[in-house]
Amino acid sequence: MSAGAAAELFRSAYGRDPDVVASAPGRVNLIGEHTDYNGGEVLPMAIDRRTWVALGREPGAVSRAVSREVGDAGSFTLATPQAAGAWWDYVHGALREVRTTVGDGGAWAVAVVSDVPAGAGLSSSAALEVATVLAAAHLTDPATPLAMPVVAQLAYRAEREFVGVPCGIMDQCASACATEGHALRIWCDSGRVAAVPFDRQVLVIDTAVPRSLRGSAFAERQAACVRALKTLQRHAPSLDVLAHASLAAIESLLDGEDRRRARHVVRESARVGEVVEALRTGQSLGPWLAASHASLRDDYACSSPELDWVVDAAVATPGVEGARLTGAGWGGCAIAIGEAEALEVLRARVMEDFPGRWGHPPRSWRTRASRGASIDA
């Protein structure tokens, strides 16, 4: 798939060409797992698989939207902003924040064409944003281009404000900012970014259960974590994000749900930095992939049964690192990250057998850390 892709549906649905082709990554998480929306850190890099946006000017004031994948199509005004529960609210948003800060670009023409998987937790809703943002900047303002993180700040407010997903920057960034070879350290707190070499191979197989973050077990975890830094705070006001609270202080002050929550983020979040050490000395990320599961699963109860099973698959073949979900869980993706033979045996082995158990077949590839968005027409 490539930008003469999403040229062609433009194509086909507007009858021109259109005037910029932009596409974004999705993402998996290595490690740091939701601490982006808490202020902790997070290590995410993009995977080979993009959305394409073909975008062009559109006369009057309404702006359309196609889908290849979705197949619907839809219509909407920027100036009288609504979202509709359709995909398009994220088209939708990404344009209304980019006529917001950059300029009033008018009405326009979206065609979109995509191999991210959409509800899998590969970040498919934020690889849409930030193309979508990416090119509609570029037509708006062409002489001043936006900076990659402020193109994530923008789709992230799409997603948060327009969409109404109480998300983290962690996608957006990680869509916009990523690069090749790289992983990405983000500092949530901050906003700060630095690139980590990272070579390693990772095999990503999407349970094909499907989740979204529009649920209501996302916020309730957004919730507890609200809670819990409230009342860490009426202890230690000068605490800003629950990613900086003490173990200390959480198992004192905090109980049953409140506490469990807030103990895997500040946990998950001092796994970062350990894994980025872990991989400047060359060790293997098994124990702290396999921690990172355990809390997910026990802690903040995000897992399921199919990625348990996966998860179980990979440490027990030889090879492997470890293995743990990626994305917000409750379904979606995990990943395996190990030798590259080692990780064709497991893939084998999860296509055999998943079906059998779980009355479905997954989805699986292996991938590499790849670039971050960019203008490709």
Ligand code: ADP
Contents of the next structure:
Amino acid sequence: MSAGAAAELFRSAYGRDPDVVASAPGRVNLIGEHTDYNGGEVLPMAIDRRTWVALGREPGAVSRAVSREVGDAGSFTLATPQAAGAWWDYVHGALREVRTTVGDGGAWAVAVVSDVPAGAGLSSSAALEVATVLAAAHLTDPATPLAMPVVAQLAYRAEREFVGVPCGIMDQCASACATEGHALRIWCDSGRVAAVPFDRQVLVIDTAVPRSLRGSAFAERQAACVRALKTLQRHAPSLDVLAHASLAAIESLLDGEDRRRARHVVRESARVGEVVEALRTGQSLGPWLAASHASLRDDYACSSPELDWVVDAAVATPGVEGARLTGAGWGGCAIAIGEAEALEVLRARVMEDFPGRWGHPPRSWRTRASRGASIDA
Ligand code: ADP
Ligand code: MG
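Switch from the form predicted on its own to the form predicted together with this ligand and print that structure.
So here's everything in the complex, that chain up top.
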């Protein structure tokens, strides 16, 4: 997959060359789960799978979009503020943000190719939005390139406000701002980012469990976090986000589920800094990954039997440093970190044993920290 493939698709759809091709990667989160929407820290990295967006100007008011991965072609007008419930909403939303912030570039022709698996928790949606924003901003105002954190902001607003997904900023920020051989530490309270050298291999295992529970359970967790913050603020009005609360206050002022959810957020956010220090001093990440998974399973209650099974299989494999669920949970993906050979042993074992145990095949990808978004042609 390449910029050339996107240009080729553009030519076959529109009969001319594109004016620009931009690309952006998917991402996986190493640690810091359910912390982003609580003002905490996260540590994602870009993966070596990308989405390429070829873009050209289109006469008239109607923009058009095709994707190699999805059959149906879309058309939309940028003045229309409603999403259509289709894949091109991500493109439409991203182009609207560019129009508002950078300038009116008229209508667009768009061609998308990607090797980021969609709907697997590797953030194909952010890759699509970020590549679209970057390409359209480049053509609208070539003299003033947008800083990558601004590209991330526009892509984030497209997903949150136009498509209507209540996500945090992590996915778009990782896709736009990551650099090769580094994870990206993000302080979600301020949007500050720092590159953290990360050269270890990562195996992503998708348990391929339908995520039907996720929407309602996720909304419930978010509500619990808001409730916990409000209770804590009655005693400490200067507390701005839940991730900044003290564990002592959580233990003394909250109870039941709210206490467990808040405890997870504060401890998980603290683990990001601890992992950055462990990486700096060359330690195994195993203990932090194990603590993160246990906390997500027991305090945040967002694991699944399949994810627990994969994590158990990973930590039982010699040479695997550690493993945990990654992404929102309730199905979805786990990561394992370790030596390449050990990860391949684990992968073979999971691919063989998982279907007999759970009734369907999982998917897996080995990856490493890759570069963020770029203008490619
Ligand atoms: P994830 O971001 O974890 O992959 P989402 O449900 O957030 O899952 O986003 C997946 C959606 O993004 C797809 O259903 C599709 O609408 C859109 N999408 C992602 N990649 C592409 C692509 N290459 N072509 C068309 N649509 C895409
Ligand atoms: Mg997504």
